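Single chain ahead, by itself, as structure tokens, in the form predicted on its own.
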Amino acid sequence: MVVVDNTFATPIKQNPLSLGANLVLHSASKFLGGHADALGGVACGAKDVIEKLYHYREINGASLAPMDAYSLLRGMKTLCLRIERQNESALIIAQWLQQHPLIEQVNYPGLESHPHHQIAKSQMRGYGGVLSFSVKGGLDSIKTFLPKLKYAHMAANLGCVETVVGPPVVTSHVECTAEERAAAEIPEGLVRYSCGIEDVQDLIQDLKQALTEIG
């Protein structure tokens, strides 16, 4: 059984079922909804697999609230437009950050320097709207850098029309110890950056002015 979380790529950029996966999951609260105003999830796969999940859901009583269902359906009407813009911006920003002297490393599969670039290129139609980068000076530097951003919202969410930024050390991996993060190769100065649909040059200028605060 191969299960793929396709939240970051979305169906617009990658279709794991056609690549041999048995089950595909999406956090619909992210890119599918796109507006950070609904909670939901999606599971896609063969009929026999989905029937088992559906029966389990019946027993547990979980159901999507009507307003969340409406919000997610509304958001998906603009999914393709948003994803194209976010993917384009993410690649431009990743390339710009890669040249900045205060950035130690940029993680984005659209960069040729990424170790899995060729795999992503062979099975995706774009590289996603989320990237991460390490700032020189570690946690002390990002404590100065992040509050200076004017267009990026600091939050644990991602995939919405607004650019969202946050360090894994206090969001996705806050429950890990520093040693556990180090073992997983997650630097204390790592920043996750989810591109919104703002003008990409505005986002770059915003990053530039914030980075000068630690320069």
Ligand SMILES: Cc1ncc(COP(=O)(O)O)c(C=O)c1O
Given for the second form:
Amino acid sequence: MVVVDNTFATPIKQNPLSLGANLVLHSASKFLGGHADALGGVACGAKDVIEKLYHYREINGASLAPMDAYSLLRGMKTLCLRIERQNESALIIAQWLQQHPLIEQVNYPGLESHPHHQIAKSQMRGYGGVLSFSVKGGLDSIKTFLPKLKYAHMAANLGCVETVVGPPVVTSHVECTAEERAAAEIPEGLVRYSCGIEDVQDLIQDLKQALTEIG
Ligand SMILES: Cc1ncc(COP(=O)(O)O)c(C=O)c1O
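Next block, the form predicted together with the named molecule, ref. the form predicted on its own:
Once more the chain from above appears, this time first in line as the rest of the complex follows.
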């Protein structure tokens, strides 16, 4: 069984079931809801698989809270508009970061230099609103650089209307050892950047001024 977490791509940009996956999962708390104000999840697949999940969910009591259901439904009304904007901004920011002398590496499948660019191009209609980059000077540099950002919120979250940044070393991969992060090719100075819907030139200016702090 092939299970795809499509949270980053969203159904607007990629449809794994039509590409042969059996089950597609989304953290609806991210792009689907889009406002960082509700927790929920989505599982999509063939009826027999979903029936099993539905039953498991029933006996475990993981019901969506009414207010979260309302917030997610309301958030999804603007999903398409938000995703178009966030995808466009992410590509522009990735390209801008790539030419910055203080940036070591930019990871974004929309960049032609990304090892999986051709696969992404063939199966996606956009490359997502999330990118990551590593800064020269590693963790010491990002400790200086991140607090200087005026528009980006520092949090472990992603996929909302506000731009959110978080170093994996203290967010998504905080529970790994330094050796495990190295094995997973996650530099200690990596920054995850989830584009919001702010003006992209404002976001670039913000990155520019914050990077001068370590330059
Ligand atoms: C790609 C991806 N999938 C799933 C999840 C889990 O989301 P939730 O906390 O809504 O269960 C996350 C959380 O960061 C995520 O980034």
